[in-house]
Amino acid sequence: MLEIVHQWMDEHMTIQSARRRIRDFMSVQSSNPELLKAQYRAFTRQMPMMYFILLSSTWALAITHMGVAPLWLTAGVPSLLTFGCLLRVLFWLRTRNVDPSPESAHAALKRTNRLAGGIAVAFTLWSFGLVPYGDAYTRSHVAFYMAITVISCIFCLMYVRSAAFIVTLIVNGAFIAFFVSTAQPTFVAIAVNVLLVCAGMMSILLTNYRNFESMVVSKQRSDALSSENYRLANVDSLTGLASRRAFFAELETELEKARASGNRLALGVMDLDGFKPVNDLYGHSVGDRLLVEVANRLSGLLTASTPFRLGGDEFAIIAPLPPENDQLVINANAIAAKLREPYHMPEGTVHVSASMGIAVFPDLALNREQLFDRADYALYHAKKRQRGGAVLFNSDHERQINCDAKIESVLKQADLENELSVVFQPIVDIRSQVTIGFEALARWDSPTLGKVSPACFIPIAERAGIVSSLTKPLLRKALGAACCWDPAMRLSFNLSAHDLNSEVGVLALIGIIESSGFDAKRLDLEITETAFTHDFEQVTQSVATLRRLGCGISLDDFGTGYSSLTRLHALPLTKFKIDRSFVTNLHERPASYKIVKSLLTLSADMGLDCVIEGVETEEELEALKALGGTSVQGYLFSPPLPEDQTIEFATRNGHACNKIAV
């Protein structure tokens, strides 16, 4: 008994399941929004088209019905027909150009669904009502009547399934069975072709709409991958910032607008300063969560303005309808001084600032291209003269982008063998006064520019990325200065970190200076802090390769940047320099008597030589000598001397107590 009503409960599943499917298949589906969409769109272009072709057949039949059949039959009723058969087409004309929402689209299909199945009922009673009246020909074109246009309808319904199905089941389903009750054999033939064709019709119908419900739903994947790849190379994956690409892209865009409406844009590009310091103390994931942290404060500062991330630790900024110059740089300071409060991780309190540099359209700056790289021109200068803070670009800075530009050109065509020239500055032990060494300074004399100051056309070369080419003449001939010196003199000489970038580079160096004829291990070679924001691993295996060679290695400038103790401690130091902004005034400045106090310690501790830069002045003297230096170089002793000069103030007697004027 149990086995039975089991088996009982299965088929009834089985029915209902059965039955579910059949009522899924027969009505519109709205589970797949796009997919509706798609549907009305190309259904309404094919409605009129199908209302065309049934109203034209049926006036067809109609007139060749007339004479024979009653009038209200053979006109009046096809009137009312194509009456309302023309205010479905004034209606899809009305709309077929209509982006509808899922939920109409839905709701018009399901209205078709039911009209679908009302006109069916109608023109199929209509013919049937003309079947008694005629001859055989009369008889046989209500036939052809019925079977031609369902299968047109067929095709104009083939988006609309249901739609179709039904249309179909009405049409033919009455059609196959009278004609088949009729007994007549050309009917009977007839009904049967027409199943048959209808059947083979619906199955290429059922191909047709698997086929479009594939394609919509491909592009809604495709569309999504698009929209997901936009979205990856549009916003920064870790800030959630818009990406360097959506930048340009914004910025261009701006632009055009502030030209159309005649209005100012200010861009701003900002940049980190300490913050390789934290990701080298505290690792990338802390370095990671605060450029989060900076992201998600420079987005709560911004109201009007937009805030994008340009990769690392650089930032910008664009802000359309900007206040006057001097209110902008007061929001802009303002900005920096808010990003500069401490920040506070698990693994300790974090400060960095923010440097900042401002262009304004269309002052000094028409297009893109120039807007950024004046921004960006403005920031190096924030970094090296207001760093925390910001700084507009100005006529100043357009002069001195043009005199730059004029001085990298002259510096490419350079005939850098004869114009360039190396002075000597000298290195004194001021225990013994003695002079134990030079530093190499490099001088150019151009024909058509005069003299440049090294101050000026190195940094150009720097950022031109061609000072390369000048260390290896300038090498030359400081070591062939050098090879005339006293056995224990040593010469100091400055590398761009440009030269330490590849081992081509310094593959370079090594043959200058093995083929000098100079010992290596009198040469330091000097690198400043900033040759640790490139490669570092290029520029550590660099420097051990140098120092495999004999030659000392120096930290020039030492206090300015911001290398971190762990940077200092990879690299194969031999001793580091203390720059001249701690020294001068030294006396009187307790915070910089401190800070000289604290680095002599900290050579001493690490087993490194320390030299101090710009001494000028006997008290800045005395009060080294009082902390414990010993080697120090500045005007005090002597200006940078030519050649020729450098081994008579060697062996002059009593050289470091003699004052020379600068």
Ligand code: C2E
Contents of the next structure:
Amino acid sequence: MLEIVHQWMDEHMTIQSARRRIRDFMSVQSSNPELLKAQYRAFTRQMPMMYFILLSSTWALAITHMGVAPLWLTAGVPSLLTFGCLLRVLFWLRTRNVDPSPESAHAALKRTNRLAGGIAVAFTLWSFGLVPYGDAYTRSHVAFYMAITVISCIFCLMYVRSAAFIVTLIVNGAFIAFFVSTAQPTFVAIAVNVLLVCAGMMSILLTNYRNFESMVVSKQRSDALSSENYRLANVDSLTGLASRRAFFAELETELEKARASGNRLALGVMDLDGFKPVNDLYGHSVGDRLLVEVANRLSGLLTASTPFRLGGDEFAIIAPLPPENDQLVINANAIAAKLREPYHMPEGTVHVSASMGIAVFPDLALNREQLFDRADYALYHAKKRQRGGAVLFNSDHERQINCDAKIESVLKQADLENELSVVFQPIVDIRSQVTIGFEALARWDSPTLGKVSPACFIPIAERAGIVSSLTKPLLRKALGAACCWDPAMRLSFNLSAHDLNSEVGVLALIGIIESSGFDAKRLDLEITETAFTHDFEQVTQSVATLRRLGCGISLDDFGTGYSSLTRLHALPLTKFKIDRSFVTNLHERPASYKIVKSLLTLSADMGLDCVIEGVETEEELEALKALGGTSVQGYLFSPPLPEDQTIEFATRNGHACNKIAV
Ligand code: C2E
Ligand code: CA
Ligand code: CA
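Now show me the form predicted together with this ligand; what you just gave was the form predicted alone.
Following is the full complex, with the preceding chain placed first.
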């Protein structure tokens, strides 16, 4: 019994699923919106053609029956059918260029499905109505009309499979039944012929439809893939902000819009201060989470502007329709203030700030490159003079850029060997008043520009990537002069980060030192903390190589950088040089006084020597003595001296100098 029930259920299910499949086949499926739209688009193009074939062959048949069949059948019905068809043609022509929504495409195709049945019945009944009239020729015309027209309709309805099938079923079903029933051998043969042709046509149509369907689906997939690729390229994977690539594209678009509408456009570029120490101290995963937090804060703060991550700890903001400049800077500073608030991480509370450079179109920047370069220039100024705040690019900056460009171009063509020279500033032990060494400082006397300060041309040479070509002659000259000094005296020489960025560069320096005859153990190479922000690994390696040679390594401008203590500890330093900014009036500025005191303590704790720079007054000197400072440098003792005055100065200041060579 149970088996019978199962069998019955199986059969029932099979019948049910077969029914469902037939129903699906005979209706327009809506599960794939893209397929619906593609069907609709292809179909729209073919419909006017189908109606044209249908109507022209209908009227041809009507004309051959004129005078034989009644007028209502040869003119009345065809006119009515023509009217209905023309309405449809108009509809398809009107919607030809409209991009349909999946819903409207589905509705239109469903309507076509229903109408296809109605139209097929109407035309079939009309053509059968003509059969009783006329002779064998006219009857053959009816058979020809029905057979050939249905074939062309199948072709035109190809993209709506169900409609093509309905039309074939109605027209051919009736056609075959009718002509077979006449028992007239020619008509029976035609009916069989048409049946076979239509079966073949339907199979071609089904294959074509499947190809069409898979073509649409694979296009959909490749579209999805390319949109995923687009997303990957345009979204920063860590923070979810728009990426550097998206930034440049968006900047161009917004700039075009601003140009077209005569509006202003502001660009802010931002760099975190103190991010690298966080990375060093807590590790990269905390650094990454901090960047995400910064990005979230930034997104939360902006309403009418878009944030981007340019890479590392650099961000950018594009602000269409910015407020007036003053307000713009106030807003940017408010953003910076928010970003300065502490970040609470499970590993501890982290403090960073953000410096921002802003440029505005069309004030002083007219194209994308200018806008970016100028915002970047303003950022450089913010970093130097207004850390954690915003700087708007202004006309002074523009003058500076032009001046720098001029200096750069002259420097690139300069005869460095002849135009560069070195002066020497004494370093004095304040306990004994003895000169313990000199710091070599570069001078450039250009035939076109005159004397240019190293504070000006060194950073320009660094930015232009040509500083190493200056370092070499300067080092040769400094060592050449120092060879004449008393062997107890040391030489300090300033190096740039770029000098330490490559192994080849360091080897060149070693070559110069070794061939000078000056004992490397008497040489102190001064580097600033910023040197380590370039390529920490390479710079550390270069420093270690120079240490092995015997050179001392001094950390210049100590206190102005943002290195973490862990980082400093990792370096093979021998000396600190406390920056002049802490020394100026330190006896009247408790903050400076405390800083110098702690830096002196720190250097003593680390077992390092410490030189205090920029001592200009007796008061400063007294304060430094009270703090236990020993080695100082500054105008109070001497400005930088030409080479030929060094020996005299040292002798006068208590150091017997043995001249070795002239
Ligand atoms: P620095 O290495 O910090 O050099 C000290 C600067 O302070 C020198 O300026 C010196 O003349 C000045 N100075 C010394 N004592 C006093 C003082 O009591 N009061 C004041 N107001 N200034 C004082 P200079 O010679 O103009 O050099 C400026 C900067 O240019 C240097 O700062 C250094 O960063 C760079 N520089 C100079 N020569 C070279 C070089 O050969 N190579 C590299 N890479 N940089 C150099
Ligand atoms: Ca120095
Ligand atoms: Ca210095």
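Residue numbers count along the first chain shown, from 1. Just so we're clear, the structure is a prediction, and the values are computed from it rather than from any experiment. We call the rigid core the largest set of C-alpha positions that still match within 1.5 Å between the two forms.
Original post:
Superposing on the rigid core, does the Cα of residue 431 end up 2 Å or more away between these two forms?
Top reply: Residue 431: C-alpha displaced by less than 2 Å between these two forms.
Original post:
Cα of residue 132 displaced 2 Å or more between these two forms, core superposed?
Top reply: Yes; that C-alpha moves by at least 2 Å between these two forms.
Original post:
Can a Cα shift of no less than 2 Å be assigned to residue 59 between these two forms, given superposition on the rigid core?
Top reply: Yes, residue 59 moves 2 Å or more.
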